[in-house]
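First, one chain by itself: the form predicted alone, in structure tokens.
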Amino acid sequence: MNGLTGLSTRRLLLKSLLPALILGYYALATRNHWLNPRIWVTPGQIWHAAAGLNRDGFLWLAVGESLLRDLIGFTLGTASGLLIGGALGLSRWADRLGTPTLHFLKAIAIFAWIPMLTMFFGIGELSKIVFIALSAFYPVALNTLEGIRSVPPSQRELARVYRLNPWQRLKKVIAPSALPSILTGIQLALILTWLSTVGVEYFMSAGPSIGGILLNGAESFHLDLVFIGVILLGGIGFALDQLAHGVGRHLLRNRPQTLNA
């Protein structure tokens, strides 16, 4: 146990080394005026601005609003991606009819949908949620489709030999084999939806939010607010990524065994 703890501590320190060096250099550069003090702010000024936002209750309100918006969009987009990707993978006719269209739509840059969404749904919350859901939909749908396609022919043949019904084939053959690809799509969707959440908040004003902090900082030329937004964006994104990898490893360790001859 002590050996594992020590190894984990060393890994954490190694991962923290580069950020610490960057922060140290930035603090030194701002303190010695190597960077223009009219533009660049010190770490102390960033901390003071963050403390002010926290004291006013705005900081956690902004984080909560962004996370809730991200969760709703991610859930809707992931569920839709699993359904559509599963249908395309399980049905030959659906694959022939729908997959070319899916690949065509995937090639459209996600932010190109903003004008159309605002035309149909306005600039309210619904547009933002649909945009975030779209960013989750494509990676989940495509990875689900590819995961089902990658099921080994030997497994499909065993399912026919055992005369499994459609539900049994899905549970015992398709799902265990396709799970790694599906989890990859979901993990990618989790990061993309977080980036899309803050992006759409920035481009479509969303009130208290991380994107709103970035927008306010840019418009008022307060670099301390911009840094706060960037740190929140990166820190929460990193935490979500680590959470997704941890859940993915757990699911893969405990996934059902595939059929054996």
Given for the second form:
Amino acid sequence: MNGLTGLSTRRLLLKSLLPALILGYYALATRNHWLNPRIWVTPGQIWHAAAGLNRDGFLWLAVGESLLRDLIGFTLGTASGLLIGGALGLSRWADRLGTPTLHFLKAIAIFAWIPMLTMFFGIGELSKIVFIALSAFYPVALNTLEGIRSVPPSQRELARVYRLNPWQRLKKVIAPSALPSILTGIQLALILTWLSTVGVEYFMSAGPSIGGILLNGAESFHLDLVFIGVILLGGIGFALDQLAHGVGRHLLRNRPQTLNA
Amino acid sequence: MTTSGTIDIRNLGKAYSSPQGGFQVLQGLNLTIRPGEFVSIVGGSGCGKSTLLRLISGLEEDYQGDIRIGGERVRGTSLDRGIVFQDLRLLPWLNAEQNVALALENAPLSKAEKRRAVADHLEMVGLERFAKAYPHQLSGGMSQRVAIARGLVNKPELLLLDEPFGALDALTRSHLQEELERVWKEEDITMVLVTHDVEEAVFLADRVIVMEPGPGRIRREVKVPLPRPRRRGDPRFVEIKEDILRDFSSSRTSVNGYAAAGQAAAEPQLGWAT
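Instead of the form predicted alone shown above, give the structure for the form predicted in complex with the partner chain, please.
Below: every chain and molecule of the assembly, starting with the one above.
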């Protein structure tokens, strides 16, 4: 037990070594004016600015707004991705009809949707949510389709041997068989929607939000604000990714240890 | 005595079409299996023995001729016909008892009856303590027992076994053969075993059907009139086994080059030599 915790502590230290070195170098560089002090701010100044935003309550408002927007878009996009990907995977008819179109649409870079969305929905909340949902939709739909397609014929045959009806077949065989692939899609969706949330806030200017902080910082040459935005973006993205992998590991805990890393 | 009917196969043919043209897997096959009988089918690869089993199970439906069980033509799969595959096909996300219970999804039983049936059959194969274990936590022999329990849990009148012990080590294999014989006697059901292990075929069967390829057909039938449980060292046992094995050495020389070249790797073999 002791050896194990010792090992994990050492691993944690090793993992934080690179960020710590970068931070240390940056602190030194700004303090000694190796970098232009009119642009580059010291870690202390960043901390100070963050404390200021926190005092106003603005910081948490911004984080909350961004997370809520992300959550709504992620939920809508993941649900429709599961639905469409599932339909394409389960029905040969839907597959022939829809899959070529899906593959065409996925080739469009996600940010290329912005002009079209703003034309349809304006630059309000709806446009942003649709954009975020789109970035979740593709990985979930494609991985669901792929997961269902790769259910081994031997498992499908088993469903025939035991005369499972379509619902039993889906519940007992196809869905669990496709689950690892579907989870990969959802994990991707979670990190992609977070990036698109902040991206769309930046491009379509939202109110208090992480993208908003970045935009304000960039427009007023306040690098401390930009840094706060970047740190929040990265930190929360990292946490979401860890969460997704934790949930995935839990759901696949009884499987042989090959797919869940 | 079971209520199951006689399996009656008349003039059975099966062809697969491929881009190169059709391929006749089985042709003009006639076979009758009595209720409660244990029949083994042996033959080299390409003789269509697994196809025959799949046709009886109803997994393959497109064939010429007639397969009737109790007078009724086989149409699709049925819970009255259990099947055990060589590759087991245990679902990795279900534990042992859930895998067995899968076979009962559509059985006309109450929840409690299903639970009891699953427990009884796991006990029958000696795995009651491993009900909650997942397939990747079980050994090959244990997994095979789960697959057999799953094949039997519906109390089918017929159990089809497609090289069920092919992937096991010799010791586990002979042990499971003895268990299978015990289960067959206890359950009083018809069993059809496809195998390339001649010793296994003779050890278990009332009758061994020897098949030959190109296209797949029955070469001959060998009765095994030995009392059970059989001893593998019994001279009469050895004699029957040798007799069947001779079929394969003679067919190798008499059959055309296609068969000789394509099959060397999967020739029937002595059980204990492997």
